[in-house]
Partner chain sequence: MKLTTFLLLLLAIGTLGSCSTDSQNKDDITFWSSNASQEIAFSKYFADKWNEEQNAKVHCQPIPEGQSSEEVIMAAVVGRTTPDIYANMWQGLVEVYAKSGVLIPLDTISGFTDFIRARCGDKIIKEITSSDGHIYQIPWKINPFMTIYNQKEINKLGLEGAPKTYTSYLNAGRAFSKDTDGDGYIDRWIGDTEVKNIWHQRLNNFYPLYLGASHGAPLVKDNKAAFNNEYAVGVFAFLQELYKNGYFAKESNTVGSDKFLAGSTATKWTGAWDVSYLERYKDEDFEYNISHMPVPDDHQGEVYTYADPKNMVIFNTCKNPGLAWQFIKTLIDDSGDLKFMELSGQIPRRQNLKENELFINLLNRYPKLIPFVDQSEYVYGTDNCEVLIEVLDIISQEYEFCVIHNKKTAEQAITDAAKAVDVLLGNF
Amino acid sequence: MSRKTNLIPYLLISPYVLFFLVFVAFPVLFSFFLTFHKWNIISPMEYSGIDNYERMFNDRLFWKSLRNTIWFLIIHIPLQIIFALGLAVFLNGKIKFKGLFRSVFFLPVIVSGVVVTIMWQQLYGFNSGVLNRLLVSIGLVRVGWLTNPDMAMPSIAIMATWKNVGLYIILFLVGLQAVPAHYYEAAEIDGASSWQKLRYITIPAINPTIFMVIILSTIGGFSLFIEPYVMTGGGPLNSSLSSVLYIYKQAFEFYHMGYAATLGFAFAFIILIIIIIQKKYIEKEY
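Now that the sequence is in front of us, could you give the structure of that chain alone in the form predicted on its own?
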């Protein structure tokens, strides 16, 4: 009886262990194995040593996709924090229809990424796009939101911010509601302005939430795929070629599975380094 009882915990966790082995451990190990091989899915694998790694370091498009992704993050993360925190502070105040506003802001998060991307593609259209028609109507020239190499990635960053801001509003609201009310009461007695309360009370108190938003935005930025794939295909002139889109092209357009796996591990390592740097400096800021 005791032996059967001792087996129960192992039986209960066995589905999760099996899931981890099949869908996490095996794909990771197999992908790492692929980094030392050339394979196009059809032909047998061919051992190539560190050729994939040498190719990566000499690959102009690898560095281009990395720069594009970092440029996206430089634009996206500050926009995400400013708008999400500003709207969260607004929604945390005493306003009517608070629940309705929260639902409206969160709605883009649950809408299909492809649908949102197509909608913004229509907004960004050069000749018939809503934004350019508005510019022309007030006497300004059309902007190549998706056709100008200098504008493509910033335009995608703005769209990604709009789509994801609802999620981060919720996170900030949770952080704001955890700040003790007597902090603000004491600040009002001392005559602190709204800006001073935000700077010296709110931001330091929700620093862990800000850090979480930055981490999630960083991971999301390195996962950027649907937006450039649908809107620009990585163009013009590879100006919106993201890291994941480049991996996709190498794997499923050119069938360089070994090289695609190498790129995947390289970008995962870069994400880890960036997050470690963010953790070191952002958490000490306040």
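Can I get the form predicted together with the partner chain as well, since the one above is the form predicted on its own?
Nothing else is written out below except the one chain.
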């Protein structure tokens, strides 16, 4: 090999290395450095020791936003799996217009979250929203979708499910189609019920997909921003304050860069821990 050919791979990967240094390595180190400082960018930076960490542990809103995110995940993940799996099972049968249904369910996936949020904010309206008018017309009572502190996060979770379920339907369909048809035939001969077939054939087959839905939803839950930003501003009573919205507020409303960096570190750490736990327990299940 000549020297020249040896250089080429390095040239090819150099854009990546440059990117890594500027937008990954430096920021992580700099962010860590920032957590020990107080800085609003225009004034000189001040060393503040572990003040930011101390403040965070005593910050009601930090814990609140963390609880909100977990609450979101507790509602969102089961909803997501039930609807996606249910609809995928239906679509996996002999159904007419299968492609059409699939395209319709997929539509919200490709549309910007901003559109979805603006739309649903109006549908969720307490006084004149379509959903409440529907509920009243069938004899039920109005729901304070976005005005009741106990409902705001569940409402966002329902909307997020509506937005993403199409993608997971497709993923489940891929998983379902990989199950050999003779498994079901054999089970039928043995007299297995539909539930048993679902429990012992379908679910084990799509277990990796379920795991992926959980991981992706967890990351999604911790990335919630535009939904509360547009719909509720984090309220009522901070009940829809998401982790990213809280970082955004500290950084770009109050310019507490050091504290915002501390929050960023903490949330990233929490996400990684949660994902590691999920990996350990859910992957082992079956």
